[in-house]
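Just the one chain here, laid out as structure tokens, in the form predicted alone.
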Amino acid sequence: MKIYLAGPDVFLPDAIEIGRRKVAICAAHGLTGLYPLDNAIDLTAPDAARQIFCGNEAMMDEADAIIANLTPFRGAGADPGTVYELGYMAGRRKFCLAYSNDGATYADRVGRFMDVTSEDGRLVDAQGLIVEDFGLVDNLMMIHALELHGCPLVTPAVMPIDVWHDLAAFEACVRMAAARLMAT
């Protein structure tokens, strides 16, 4: 089983090393990890962004499943590129798994970044916009895509000190993918 490894990990200073660790964890469980930075892209090319996009979609097409890192990135929610990738895979009815190293509810996380008040029984942010508040770790579309197309979101009981390098929740997803492989 080939697993596309999605997430903002590609933006870390040690992104290549994190990718190698994730691929090694997959291999230890009999799976092949496909890490986006394994695509050979000339970053100086005028169409580098398009090459990255096409390369990542080709990897997802080749993959049987996705493990998406939905740990909040540069804000209260998941990385938008990762969210696209999760939706792409769910739309193709591929096996979807994901984790977040921050298990707080989305509404609580929004409150970390701006004032949130209660008005008429709804949470409202500093701009007067309603804050999604279903008690879920992230947007309902991602949470239910996982439940309906794979496995529920994996979160740790306690948020790790280093949310970007702790791979325990990732490895839990790998074990679930390996168990599915053995079941088929």
The other form holds:
2 protein chains.
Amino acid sequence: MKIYLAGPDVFLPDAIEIGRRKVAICAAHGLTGLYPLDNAIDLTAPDAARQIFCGNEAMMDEADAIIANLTPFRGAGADPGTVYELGYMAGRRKFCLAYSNDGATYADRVGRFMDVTSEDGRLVDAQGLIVEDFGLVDNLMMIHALELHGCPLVTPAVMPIDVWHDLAAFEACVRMAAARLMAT
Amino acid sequence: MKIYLAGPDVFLPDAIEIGRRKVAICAAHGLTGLYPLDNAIDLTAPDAARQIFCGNEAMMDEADAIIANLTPFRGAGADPGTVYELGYMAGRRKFCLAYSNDGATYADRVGRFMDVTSEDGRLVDAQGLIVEDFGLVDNLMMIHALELHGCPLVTPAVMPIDVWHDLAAFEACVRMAAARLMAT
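Hand over the structure of the form predicted together with another copy of the chain; the form predicted alone is what we had up.
Time for the whole complex; same chain goes first.
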């Protein structure tokens, strides 16, 4: 089983090393990890962004499954680039798995970044926009997509000190993917 | 042609009215707009979130195209719930359109929320994560998905005063969808 390894990990200073660790964990469970190409092409090429897109899309089309890192990125929610890939894989009817190293609810997390008030029984942010409040870790589209197109989101019982380098929740996803492979 | 109308519009206090306006604009161009169900179900039901997901997914499966509102939401980037839907529709090989009422580049926009520094020729945010810097309005996965699976992102020449209620860029997307319908 080939697994596309989506996540804002590609934006870490040690992105390539994290990718190697993730691929090694997949291999230890008999699976092939495919790590996005963001750091494997010439960033000075005029069409670098498009090359990354086309490479990543081809890799997703080749993969049987996705493990997406939905750990909150620059705000209360997951990295939109990663979420795009999760949606794409759900649309391709691939097996969808994800983890977040922050298990707080989305509504609680928005409160870390801005004032949230209660109006007529609904939570409202500083801009007057309603804050989704279903007790879920992120937007309901991702959470229920995982439940219905793969496995429920994995979160650690205790938030790791280094959310960007702790791969325990990632490995739990790999184990679920391996179990799925054994069952089919 | 049926068009799924994705966006954080569903979180506006006047979400239902915005949906009506969008559907009316579609109708004026001979198209059928399908507006997500977030505000059309009983939010006190224990499985409300799942009902919304299943309803929205069925609506996306029924639609021929998507117009996604990628206007930045609670931060520098687009609403992840909307981006999930854009990815899903790209995966289903539907026609993909989107607009953002903020035409600034993603890198410039991150600088509004946190300190961004330059290290070894790459932009780095306050957490040490690399800031994508291709001169694009948002993450390259969405921008190039639109280019390759539909039409390039629409942004207004001048940012409207009310980014949540100005529908000129939305209507430009509707016109492109109608032109596509005429051509096929």
